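Coming up is one lone chain in structure tokens, specifically the form predicted alone.
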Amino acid sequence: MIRVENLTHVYNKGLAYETKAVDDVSFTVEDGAFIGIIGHTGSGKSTLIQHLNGILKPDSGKIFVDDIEITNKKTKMAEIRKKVGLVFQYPEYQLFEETVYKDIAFGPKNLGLSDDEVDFRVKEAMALVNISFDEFAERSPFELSGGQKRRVAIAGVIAMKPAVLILDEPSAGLDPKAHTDILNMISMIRKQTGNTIILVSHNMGDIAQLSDLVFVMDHGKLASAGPPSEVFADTAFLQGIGLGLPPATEMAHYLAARGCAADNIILTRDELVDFLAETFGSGGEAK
């Protein structure tokens, strides 16, 4: 479990330009939580989950990993970045060895495991990024596509087997099909490890589908959590801070405004295939 209390973090501290890019957060994630969070460009999202592992330091406030405070200065780091994984946005910017086995190894290497503990955690973590193992193993990282790279760097950090995996837009940048493989290997990560999981992104689909709760962050500040249905329903909210609604949603909304009303919010793409199924049915024409 996680647990922010009245957490602040300033940029430029002193200075004319200085900027509160966290302001008085305070929340908690349950064990095996998935968690959304989004707002627009300069929100603070990034700047609070890099808070989650120790990598930045709050300017006031505490957090607890498993009720150790990793905000005291005696805590060791390094045990808790074993327990909260952190991923990047662009991570594949940070492959650097000769083969994808030896990068996905770096991390349980440094650990000081075993050789074969080393081996079995390679082949897990390719596993659940649905990467082969006897394909790419001793494969170049730098040749694989986009998509490939980025889940062979998701991988590395998987083999670290953290019970909190944070994501940063890890499906940025990526064609249609790669976004695709992204969000089905996050899902299968969660299934198979039942992992905490939180999930930055600018995606409204993305965070429909896949979480439990979501944050929403404005000017620094957690200015709304709830479950997506409850989010994503304050539509008038969400625009005026800049935010805009699952396609899914933006969908129903249209059909509505012609008549066409769903009696419950609609936030996935399967949740609208059944609703125009049950409503049109095969002749395309209202029941």
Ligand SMILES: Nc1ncnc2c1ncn2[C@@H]1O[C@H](COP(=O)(O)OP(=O)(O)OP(=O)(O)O)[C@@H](O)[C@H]1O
Given for the second form:
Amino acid sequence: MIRVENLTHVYNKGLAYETKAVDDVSFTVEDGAFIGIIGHTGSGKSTLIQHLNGILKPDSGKIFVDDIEITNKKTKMAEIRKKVGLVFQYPEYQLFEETVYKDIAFGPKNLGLSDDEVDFRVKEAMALVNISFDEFAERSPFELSGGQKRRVAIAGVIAMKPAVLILDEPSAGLDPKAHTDILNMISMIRKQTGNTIILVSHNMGDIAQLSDLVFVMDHGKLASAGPPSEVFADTAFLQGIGLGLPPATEMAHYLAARGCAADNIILTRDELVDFLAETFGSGGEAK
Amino acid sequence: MIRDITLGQYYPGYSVIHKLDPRMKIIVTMFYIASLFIIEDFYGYVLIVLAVAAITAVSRVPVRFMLRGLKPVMIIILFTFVLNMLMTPGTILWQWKFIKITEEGLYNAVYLALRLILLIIGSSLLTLTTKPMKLTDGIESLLKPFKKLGLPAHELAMMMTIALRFIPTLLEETDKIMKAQQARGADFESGGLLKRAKALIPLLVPLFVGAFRIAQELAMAMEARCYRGGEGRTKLNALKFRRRDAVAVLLTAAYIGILIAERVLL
Ligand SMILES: Nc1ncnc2c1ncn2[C@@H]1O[C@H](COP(=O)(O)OP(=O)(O)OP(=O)(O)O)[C@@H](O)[C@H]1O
Ligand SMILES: [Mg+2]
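What would the structure be for the form predicted in complex with this ligand, given that what you showed me was the form predicted alone?
Below: every chain and molecule of the assembly, starting with the one above.
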């Protein structure tokens, strides 16, 4: 469980250009939950999540991971890094080893695991991100495509087996297929590991489909939190802070404007297809 | 944090000092540095400190911000201070076994440390109040006469511009990669020399790869906009010598005059 209390982070404190990137944010994340974080560019999402494994220190406020106060100076950071894995925005730029294998092994080795355990974890992580061990283990990470690099970088974090996996815009800048691959990979990781997952994304469709709970950031503040069906019901609020709707929800709005309204909010493509099939398909009749 | 390095940093502002012609500011700074070596006694230092304080006040750069630039060189200053204090022969003030402090040594040490501090503060005033682009414009313009001797003034200035432009970018990149590797359990802070040097590999490799990527992208972007060196290039914001620059020159002349007078007469 992660508990954040009144977290505030100010960059360049005391200078003319100081920015309050995170402003008095509090929330709780239950074990096994899938949290989606959305917010306009510069709203403080990346800053917020970098606190959750102690990479950034707050200016005020407290963070507890499984009741360990990680904002306490005495807390061993290695323990926290083991529990909370963080995949940064554009993680492919952190690759550095000669081979894919060695790069993925970097994290587990830093945890002080035995060679056998490291080997096991690397293979497991590569399978999870769908990078074939036989084909890629001995290749240089710099020779891979952008999407492959990204998956190798994600494997490097997964191999540390964190109980909480945080991903910062894992599909930014990828083509549609690579994007879908990454998303499927995340669903798969969740299914197989039961991890708590925190996903930061600008893609409302992905967030609506995957999250149990959505956090909305606006100018450093937690502007709203709730299940997708609630958060995405407030169109005016979302548009007011520069965000949009999931494509399926938007489509449902167009349909409603033409007199074909659904009873419940529609969030995903599947729900939309079901609704259309019910309304217009062979089984149903046009209203 | 690595971003706190202020050496060569610009502090945005709209003061008269900010607006002065960069060529003039560079020359004045050179005169200022020379002036540090004219003076020899207490009153001379008082004059210089007053001058620097006045310029700082006019420029509205916070003193705290300026002093931060001293942090990285503090060790050098302390070192020269102690060395001078202990190594100068003369009248002994205090002695403990073979360590002695002399009157001359103390004077020397204080003056030298002051000189170094004033040198750094004075030159950071230049960089703090001048945009890097303007600074290189100024350097290019000042180097122009040497073009006839085969000095590639424009190219040198362009190289400086690019280097200055990318210092913050590379620092940001370093910061990001460091954080990412720390998230994978990398430890940059503990262990012996060898272990620490080894720990830098996960930082340096991605940093170099990134630097080369950035350089390549920049070169392409410049070529795409038809950059082909300095021949026949004109400037959007040509440097102009204005009344306020003339005033600054007069003030500098007065300053140097007073310092020389002080040295000769007192
Ligand atoms: N290292 C830093 N130093 C100074 N300011 C920063 C730094 N990182 C972020 N900021 C500022 O803090 C604010 C929040 O940035 P942050 O990166 O957390 O936003 P974000 O929500 O992740 O945006 P994006 O969607 O573009 O990734 C922004 O105003 C940004 O300019
Ligand atoms: Mg971000």
